[in-house]
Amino acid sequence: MPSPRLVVESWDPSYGAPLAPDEALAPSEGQVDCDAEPGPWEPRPGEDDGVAQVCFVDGVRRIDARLAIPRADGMPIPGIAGSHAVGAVVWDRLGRRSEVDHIRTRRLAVFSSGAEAEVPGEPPVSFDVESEPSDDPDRLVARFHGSMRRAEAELIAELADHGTFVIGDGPVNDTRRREVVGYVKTHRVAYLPPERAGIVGQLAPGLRTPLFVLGAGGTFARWSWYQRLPLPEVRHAWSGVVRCEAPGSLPLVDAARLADRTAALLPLVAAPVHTDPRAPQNLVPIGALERRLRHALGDQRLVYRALLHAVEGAA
């Protein structure tokens, strides 16, 4: 019996994997509606429907000290100080340029069982303090991540409201109708029932998945679609796929508006494999937009430095 072909994935180990389904995470049955939009469960040809701008919306994080509150009893309590910053690619396409705004920062310190202590320190390296009831030492994490998660969504309502077309980070978590789409770049789940998951290795660039709804039936639908980004060779069915998600509060005509345009566009900004670790679904103007931010960031050498210079003068 012959070996199975052998496939390497474009995508930088470091960072994970693109695809890592999980089986305990999957939808329970009647969680997802493959016939949201009507016609053949076959790939769909995006459209560009001449969008003069697009903004692309990311945010990253970084843990710049481990922190701990001393108690009577010997047993530290654990705590995070950690910094993050979310801003926006906007994409003039009439004018043919790009620039990065709406740079964002915070410094917070997450403290777990429910403490709180002053961290010292001065701008720019002065710390927001949150407390975090549960002691398990990843919810400090999560705390932390969550933080930066409402900044983009905040930043995203702030540049929808204004009627652009935005293309955030992640999944959609606003219900409100706007011109929204989340970019999914790595998959953990497996949305679609095993005999229509066969369309994803049917994908060619500019091509999309019919509309599904996740979660319907519930109080926070999502329209979503999958599509692939442009390799230089298919190495196996999910390679460079991505998906995609809209409010669910968006008419169909509308959602498959945005659906047909991003499937015709993200080919146009994804990234070479050979200018990114993350390629290619790592887009271009996001790979841009998350250097800047980490320079936003300053280094974190100095963060820890200043931030252990400031605690030890006020002991």
The other form holds:
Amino acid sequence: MPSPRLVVESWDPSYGAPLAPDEALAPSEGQVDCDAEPGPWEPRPGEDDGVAQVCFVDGVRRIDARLAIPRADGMPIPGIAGSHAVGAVVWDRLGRRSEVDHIRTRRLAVFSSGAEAEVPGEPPVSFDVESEPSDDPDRLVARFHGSMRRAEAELIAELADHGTFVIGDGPVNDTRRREVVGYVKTHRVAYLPPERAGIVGQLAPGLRTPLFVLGAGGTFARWSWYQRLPLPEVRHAWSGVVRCEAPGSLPLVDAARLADRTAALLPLVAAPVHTDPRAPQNLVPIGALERRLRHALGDQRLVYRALLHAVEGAA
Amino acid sequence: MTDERVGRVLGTRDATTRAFRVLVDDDRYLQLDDLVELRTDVPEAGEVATYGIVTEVSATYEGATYDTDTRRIAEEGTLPAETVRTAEVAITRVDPEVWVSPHPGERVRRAVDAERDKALYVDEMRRPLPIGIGRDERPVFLDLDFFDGVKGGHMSISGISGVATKTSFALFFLRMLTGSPAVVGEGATNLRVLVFNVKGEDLLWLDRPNAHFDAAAREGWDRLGVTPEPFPSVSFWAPARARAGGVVVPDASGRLEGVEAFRWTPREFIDEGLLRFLFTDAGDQRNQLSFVEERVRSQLKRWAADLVGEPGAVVLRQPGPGGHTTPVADVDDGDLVVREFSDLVTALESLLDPTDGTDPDPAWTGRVQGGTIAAFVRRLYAAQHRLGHLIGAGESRRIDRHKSQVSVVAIQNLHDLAQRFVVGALLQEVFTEKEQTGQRLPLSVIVLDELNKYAPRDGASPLKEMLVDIAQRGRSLGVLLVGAQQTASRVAQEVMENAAIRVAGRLDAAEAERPEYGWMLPSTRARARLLKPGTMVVSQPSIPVPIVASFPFPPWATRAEEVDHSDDPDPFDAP
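What would you give as the form predicted together with its partner chain, now that the form predicted alone is on the page?
Zooming out: every chain and molecule, the one shown earlier first.
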């Protein structure tokens, strides 16, 4: 038996793979409606409708310190202190310039088991406090992550309310009728049934699949499509493929317009392979935004030291 | 008062006591040579003012990591980035003298008015003399104490030839010096300047207005506070022409009227020991020539007797124990009468190398080898050919340096040997005169181009000795050398080291890297090869960094074609 062909993924290995192996394309849950957009099931070209302004929204987070509330009668209660920042790159397509804007940072401490303790400190290193009912330590990070996702969603909503076209990192989690596209870099779930999935291999950069609906019939229905970003070489069927989402409340014609636009625009901002460990999926504006946001979090050692001093000073 | 803030001290790179960087405000700019000022609140010491000068400016995209990001930022606009403009500042002064670095984030202001003067130490100069215009269109000053011998002396000017900056700057400086008696003070009285015109004829028109002098140039002079006029008091001297048929006429091809001829009589030649300046080849010191020369020089002084009725001429006779006391009235055919240089050569040959085969008097030769005598005589013959016409009996025709403030000596037509002879003779005259008085005042300034020819780095010669002596002792005697050279690395180190004021125009790229230009900042050196004519880098002991200044177009002519004849009297007008 001949050895199967081998390919090397373009992402830096420390970021995982665009195709998560452990849950590789497991069948999706919920209903997927592949016949939502009329026409043959084949790749279709995107179309740049000349939208003047595009906003890319993303967030970064970092755990700054592990905390503990000592208890006389047993194990200390764990907690974490972390910082997250969200912001937007405003791409002025007419002026041909991009600008980072709307940076918001939050420092948050989360304690488990419903415990609460005041975390001393003064700006710019002062922490909000939340508590997580569960005593599962993994939930602390999830709770902290959720806070960042909420901040992202708020910023997306704000920008979209002003009529700006927004591309957010990750799935859409607000199905209100607005010009918002969610951008998903990794594929953990196979949404298309096997007989339809072959279309992904036929995608060229600038093309998209027809729209399909996720969570069809449910309250959280989203439009979705696959498209491919430019790569020096297509190594396997899913190389450089990303999935996008749009709110399910949009009428088909609007969703199709957004999908066409996105299919045409994303190749323009795809990261060249050598410039980003997650190229091409980590878009150029998003990569720059993440660098700026990480910078906005401040130096971790300084935050840690400030926290340490504040806690020791209060003791 | 306008807000002079231009930015803040950059915090991503170390600010030190020597230099710091400024993050320039979006609506401001800083350019090379701009002067800035800032205040730092130093614990214990209180407020400390720091002054500096911009030595480099740079701009970059903050946020760009790859070269191609530039395209994404500037062309496609898909990558957000910020244009960052910074300026490197070399610190010139801290006040009070607490040597701490400025703090990052401090507001940086352009130094204007009094602050500008402090940045350039003008407030500490006792006698600030304008020596150029800074990039901010305001005068740049020289602390005269460091030129005229009070605290330091001499000026050295370097630069490639062809752009005419060295002489032009020297002349400009002289004009400022002679035109600012109020600044120069007591030294201005009877100030005398001796200028050698060693090539071209640029210096022969200093007293004539320049036809190309325009309003822009006038404005420059107005800024400096000196009336733009040709030099008011100049005399021009040219060597007597060879083969002029017994008449003493000046040998200056470009200009004849107003130029006086000079030469020395045999009497002056012998009395002043000018013979030594015939042996100025660096190689002459290595053999015994200088030994013979010394002997002959002192013998001549003993033997020379004046002739009745023939001023300047001498007759060489063995003196009695008291020497010659009265002029000789009767000479016969056997006497060694010296009226011309050739007579001297013939006389010396007969004394050093008698044709009758007898041994020469060791008082003249000092028992050196016959070959050395022959070589000595050969040199005399060579000199006769090159400069014999500079010696002749008759009324004294030496240069009268006291006739006018500036004396220009035109030696450009002379052979190298003769040029060195004239320079040596005149420098010795000036120096001896000052040595005898022992006073610094009145000041005597000497301007000499191609210094490397007269005081070369390697070898020894009486002329080089003379110049080194002037460089080392001239400061206290008020003999100030303004030397110019194309390459400082070829000039005697003692001469270069003693110049308190150093000036450079455009330099050859390789030359600028030599240690002789260590006084320049690296950024200034890099620029030295790009300097335009009329722009100089000036270093002086009172300011720790070199300052770039330009000097205005001269109101005097530097070529015959430039002479403005509009004020000349009409030759057809009836008197």
